[in-house]
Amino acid sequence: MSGPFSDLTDTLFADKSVLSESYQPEEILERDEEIEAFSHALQDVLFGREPENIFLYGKAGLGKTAVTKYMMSELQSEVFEREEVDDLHVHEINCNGKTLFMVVRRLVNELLPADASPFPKRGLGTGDAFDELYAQLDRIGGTHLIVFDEIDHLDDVDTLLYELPRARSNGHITESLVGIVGISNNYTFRQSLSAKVKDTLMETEISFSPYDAGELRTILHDRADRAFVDGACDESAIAKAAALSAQDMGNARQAIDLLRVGAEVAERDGDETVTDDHIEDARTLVQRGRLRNKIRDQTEHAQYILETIAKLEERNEVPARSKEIQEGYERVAEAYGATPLTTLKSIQDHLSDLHMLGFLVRHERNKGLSGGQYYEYELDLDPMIVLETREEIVQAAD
């Protein structure tokens, strides 16, 4: 008796993995300016001097965070190489959804001896977390990178920027030097931070643009070289999955995932090679799950906002004014157990930054003397988009 499977002998695929998000080349193509300006800014390290600041800006899907781990496993490699070279210790925390307290906590207990408690959830603040932070950095000496991906979500980042550059001229650390790696997907970034932060950072800015087509094309072929056995993705189909990412972000990402995604509706479909049709029905699904990383994406209580106005528009009850909006987000961060923001412009300032980034469609109304001007929004994308990522995202912190 032949069940579900017996019929699944053949695949297109001979690695797969080369093809997931988790994967991490051993060569990184197309960025060699930007490596460049990545190890004269860490050259510092292998001399034995105190580290300068590095940011790194870009959309997502653009290599930052694959350059990063490349640039960190080469000069861990060329460290452990140089006798005299201080140790060198890379730390790597990704800021979505956390405080400044969970990141340094996080920080303190990576550090911690292995029969050491781990620093408390509750019961001390952040100042004393720095205090236990600055005395592990001590305890284990030498040169140590701290990499902050998507740092543009952290709260209080001025604090989180204004410590630790200065740890070592605060005499808070005398026996280790520490700098930073910040990673983030707005261009604006520095922009909202404080004067005093500014001063301080002294940082390296490392910009990366979208890709074309012809270098998009160069990764891809890389790539389908790996994943695929010989004969199973059609030329053709990698052009075109370089062209629509080129036309669309230059997004590598979704350059991947197009070719990934065509060859399973190849597979689905019982066909040996990956085609331009199949390129072309994997569009619409990469698009798809690609609006549910750009929501994930967002901070709190842009999400929040985003899961008001998908109830509305369930309602029925969309476009909606911002004051409107803000009550049902209320509700929704109450629900969430979260401290709601309190003002209406802190609210109509997370609907323009929705608005710009696609997630909304703004309608200027102009009710002259008896009603003013005021804007409207509702969602520009399938609400049960939004409300399913939501829950993912619960489920997952459950």
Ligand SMILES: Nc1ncnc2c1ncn2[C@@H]1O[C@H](COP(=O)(O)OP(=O)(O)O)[C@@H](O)[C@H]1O
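Positions refer to the first chain, counted from 1. Because the structure is a prediction, the values reported are computed rather than measured. Compared with the form predicted in complex with the named molecule:
- In this comparison between the two forms, the rigid parts meet at a hinge, and the single option from V286, L354, K64, P51 located at it is V286.
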Given for the second form:
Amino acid sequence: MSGPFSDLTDTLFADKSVLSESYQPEEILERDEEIEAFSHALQDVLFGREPENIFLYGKAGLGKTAVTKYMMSELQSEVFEREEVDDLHVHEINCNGKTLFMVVRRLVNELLPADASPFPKRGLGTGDAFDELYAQLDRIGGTHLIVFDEIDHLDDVDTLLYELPRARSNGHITESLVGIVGISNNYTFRQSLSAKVKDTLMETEISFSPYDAGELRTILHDRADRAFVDGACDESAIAKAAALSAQDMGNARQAIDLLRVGAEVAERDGDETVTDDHIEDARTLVQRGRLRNKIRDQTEHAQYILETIAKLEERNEVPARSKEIQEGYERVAEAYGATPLTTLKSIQDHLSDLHMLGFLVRHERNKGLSGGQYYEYELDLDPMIVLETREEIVQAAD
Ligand SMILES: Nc1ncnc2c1ncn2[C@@H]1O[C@H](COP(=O)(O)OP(=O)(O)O)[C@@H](O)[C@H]1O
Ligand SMILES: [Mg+2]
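Got the form predicted on its own; any chance of the form predicted in complex with the named molecule too?
Below, the chain from earlier opens the complete complex, with every other chain and molecule after it.
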């Protein structure tokens, strides 16, 4: 019998999960200095002292999350080995898309005994959540390391970073020790903090620099060995994926994505090895995927504006002025049952943000001697990507 699956007998992958986003490598390569600085900063935990607060900086895909998970698990094992050391509790929270209240509430719920009812979503405030957090920390005792990943996304970082590191000196906790590990993709994060937080908080800062092509090759080699069956991946494919990613921010996530997608292309074409041509094809696909994610990250109204401009492009009505975009935007927003933003200024602000984020090209125009200056906009990406992504989002929401 032959069916749609009967031809699918061979695969290039020995373990494809090794190339997935959620895979945590057992070994961290090419980050010896960062690991050294990190372990130095964490050593207080082994001696029953209050932990230092640690901040990690660096662009996306440079190993900040992976290194932190590795360090936490190594420290846990070390604490476990040493009988005299107090218990260590590690809590990891990603702050992207969360408010301070949501983050503290999440922590509280993680710490509450299994049979306790969760901290209420409504009715109580952030101050109440902090009080409950302190009560739970002391109930459990020992040392708590709290990892705030993508902390630059949090609305009220100042309060968090003012409160938590002082919990002990302010007498909110007496039976436990707390340390913070903050991770930020954004180098300007530090400048955005208030002076009183900046001065006392950032005890150790570790900055992650982009990987060069050689370092990326080492990382990819290690993954490829685990991910592919023998001989299924050309040396030159690895070199190509490393070189492309090194040129573009030195991002290890991107390099791994290129390898995975390149292998998917090779399988689809029925080829027995992944070659540099497959990586070249993967490049376009990976870029599209990244753009889609970037569009998804925009607010609802920013997405309506992008959709409006994509539609104008399809009708060859670009570049367009903000007034024209506003008219189209109102129709788009209403079609989705949303109330459009009313002022031209708010549309212009969105346009200027979208330009800064690289979605739009902006042309400056002058209206001769009499008139002032104005801008016209068009997309800096294929309008089909915008329209398809919007379609997906709308369908998923139904
Ligand atoms: N030094 C490294 N050794 C092994 N894998 C790494 C290394 N750096 C990054 N990776 C892998 O690259 C991807 C992105 O790393 P991640 O830690 O998520 O980056 P960041 O948190 O800085 O955005 C993950 O799959 C991670 O496992
Ligand atoms: Mg990360």
